[in-house]
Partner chain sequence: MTWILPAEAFGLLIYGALAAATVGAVGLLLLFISDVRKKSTW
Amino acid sequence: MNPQHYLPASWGYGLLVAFGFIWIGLGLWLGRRSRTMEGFTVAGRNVGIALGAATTAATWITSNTVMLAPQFALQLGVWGMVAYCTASIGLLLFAPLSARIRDLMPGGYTSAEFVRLRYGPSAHIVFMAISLFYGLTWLVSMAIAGGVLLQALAGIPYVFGMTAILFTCVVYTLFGGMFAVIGTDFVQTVIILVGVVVVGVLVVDTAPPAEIHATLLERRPMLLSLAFPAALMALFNNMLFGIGEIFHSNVWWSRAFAFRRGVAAKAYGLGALLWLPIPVAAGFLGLAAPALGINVFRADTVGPTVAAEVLGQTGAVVIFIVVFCSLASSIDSLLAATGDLLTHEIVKPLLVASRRHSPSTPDGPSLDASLRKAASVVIVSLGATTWIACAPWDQAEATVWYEGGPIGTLATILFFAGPLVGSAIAPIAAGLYSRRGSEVGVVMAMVLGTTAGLIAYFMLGWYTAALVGTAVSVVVTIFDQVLGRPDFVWSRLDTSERGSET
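In the form predicted together with its partner chain, give the structure of the chain above, and only that chain.
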């Protein structure tokens, strides 16, 4: 075993194969009801509170939450962990919005569909560009993170680990759709919560918080400072980035459509509370390192380093499983939600147009059957595109890409999407509650917000990008709201059979 790895490779392969089979088997079994588009895309629109809360938390617990939170704590101190926790505010704020979405669009499928119906085609194009850029960036980031982390934890070659985790998620999402995504998310949430608590309790038993505090006070008091400027800036940036991600992304809208009427707000609220303690429970491992006398050679793997030092190979196995679950729960959701965007917003209009030009015979496949087939092709294509984007990197390049920069290139690249998603917060929120707002105003809000945020990203720093992008977009949206007329008719959002009849 390479001394830099925390597990023998044979154990890593064994866990990878075992969990790969578990997720695929579970996904196939749960997804046996996903034959129609409504089943495949939104799980029959009848998901209950337990599965709803779990899928909300699991999707938001990415490998970043369990790996980057300790790194944030090690580099930015207590505020680093707390900054990460503010990402749950996005889920809490989205809770009432999700109920509103469910009520206004009982037959809805995607967030882009809302923008198209609410604001018009130009806004739809800009929004689709933002959504697809963000969705693909997150997907590629997660797949690369998977390869790098499995390599770091167990010495599994980068391309093999990345391929294995991507293949597993593509297979169960392909056959099980939203049923499989939500069902596996529940099991993954429980495993992650239990894993984080077990490791945390055993570390606290070895190095009590008072001891960690005393050591930090003596050696690195800045990490306990309540006035750490960079960390405070990261706190607000992280919060706005999180809100922007959740408000615009189809990952969250598709769940709002999938939850049973009356469940959405509760599921999001509970999911936020389930998620809230994870960055601190996982993040304090980064602060425990100095107290335990552990030398940290790579900041991005400080969590597993501490777990393996304190718990030996048991700790490394737990961390490996937690990281695998975190990766799978995010990758499957991204595959499904980004696939839905492409299927419903690009493939469906093309299919409908082609049927209009050449009507099929009465015994030909229905539109629903054709769309269901197209959705499968889209998911396989998304998986293949992600693999092609990730595979050419060799292990060293991918690791440098993952580790580089002041916080880690993974985070800095993700924060590049900050102004894009931040600029969508105000148009989405205003569009759900106000009958005012014009297509031009919304396009201006998203374009100007994105542009200003990207200028801030390059001229001021990554930690200001979402802040500036959101602020500019809010100002433009306020002007648009003040100048606009309250003439939007809410029933235009209802595309269900009941709504189209009225």
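Mind sharing the form predicted alone? What's above is the form predicted together with its partner chain.
We keep it simple here and write out only the one chain, dropping partners and molecules.
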């Protein structure tokens, strides 16, 4: 365990409490309009370009960006830093898709709803399994990252820090819904961008790029090599993983439904440009570590460690705030989007069925009110499930988690979901633009892609899993498109005129 902490514990606790109250208060104030289910889940479908671009950028600036971009640079060199930057391609490609989604499904709520209406119940079940597994994996990875970083920076016990961050996000998401998520994202984006610029300028002033290049050339020349095989594999793997994350995840679909018409494509494009400099700046910290002779006790903490080591307490405070904002901006989005999936795709059909088979009472709650209550229960349950998955049960186990976790670093945790999300890219893209495609073909694409990718994960490495899974899924989808009948009717996706209980 790293015995050195860069902030006094009292400072760490003070910042944690202060920002916890700020985000909860801001979220409650912003969420005062979340009285209906539509307001709670898709912010009234009236989000403009400024908030749209900000929530896109903030949600994609996760703790994984702050921690994994430097880890990629430290372990895979320049290509590793470039590899993480390719995640912006997913946002750029989703820009036109989001406009298409908004046009085809003006009354839509979730990505799984599209799969159910477009392909059928079997594909819907497989897609839900992928989405829920991915959502929980991302939640767990960020909660772990938060606990590890707060302990590394200020000596706050892992469990306490992880719990505080989860609790804060659950509370303001619970009461504010999408209004609170998007509104806080705007503020968090400004803080993150300013913080990263400040840290980047100060680190460059301390360790000039020319000095870093010379040191790497002497001590670790492979990090500068353009023929680093693992790094090249990671580049394409990360690009496809990022595309798969965005194409399938309800985090991004819910925003497409929340943006007003004509805004979605512009918001995603601008969000991608706002996000792109962040992994470059963060990755530079990873490249600087060898040149500065900094001992990195855990690869996925190299970025914050370098910033705090070089800049002292000032840098540690800035990194603490940036990390807290990046965690909150993504955890709240995941809680809201995954809660929407469970509420609309599982709870709502059960409520509708029960109302059809039971006599209604004049003074009973409306379906909208029942769904709003159910959504709250689901969000609390997701927070509790994440906490259970992240919490060690004694100090010895906590030490193991802090030093690397029972399942490795953030990269090995997060990219385990790579084959699952990669296998959904081709079915989603084809389903939005082509009237061909069958339920059996889509199920096979997702199942075979996931299976092949997981085999690659264990046999070849985490940096190959999404690449292999996506390739297999694309091949199966092409065959399905060639053999399928072009008979799908686009109007089946528009549920806006079918009533509130469909």
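We call the rigid core the largest set of C-alpha positions that still match within 1.5 Å between the two forms. Numbering follows the first chain given and starts at 1. Keep in mind that this is a model prediction, so the values were computed, not measured.
Remark: with the core as the superposition reference, the CA shift of V190 between the two forms stays below 2 Å. Superposed on the core, the two forms barely differ at K373: its CA moves less than 2 Å between the two forms.
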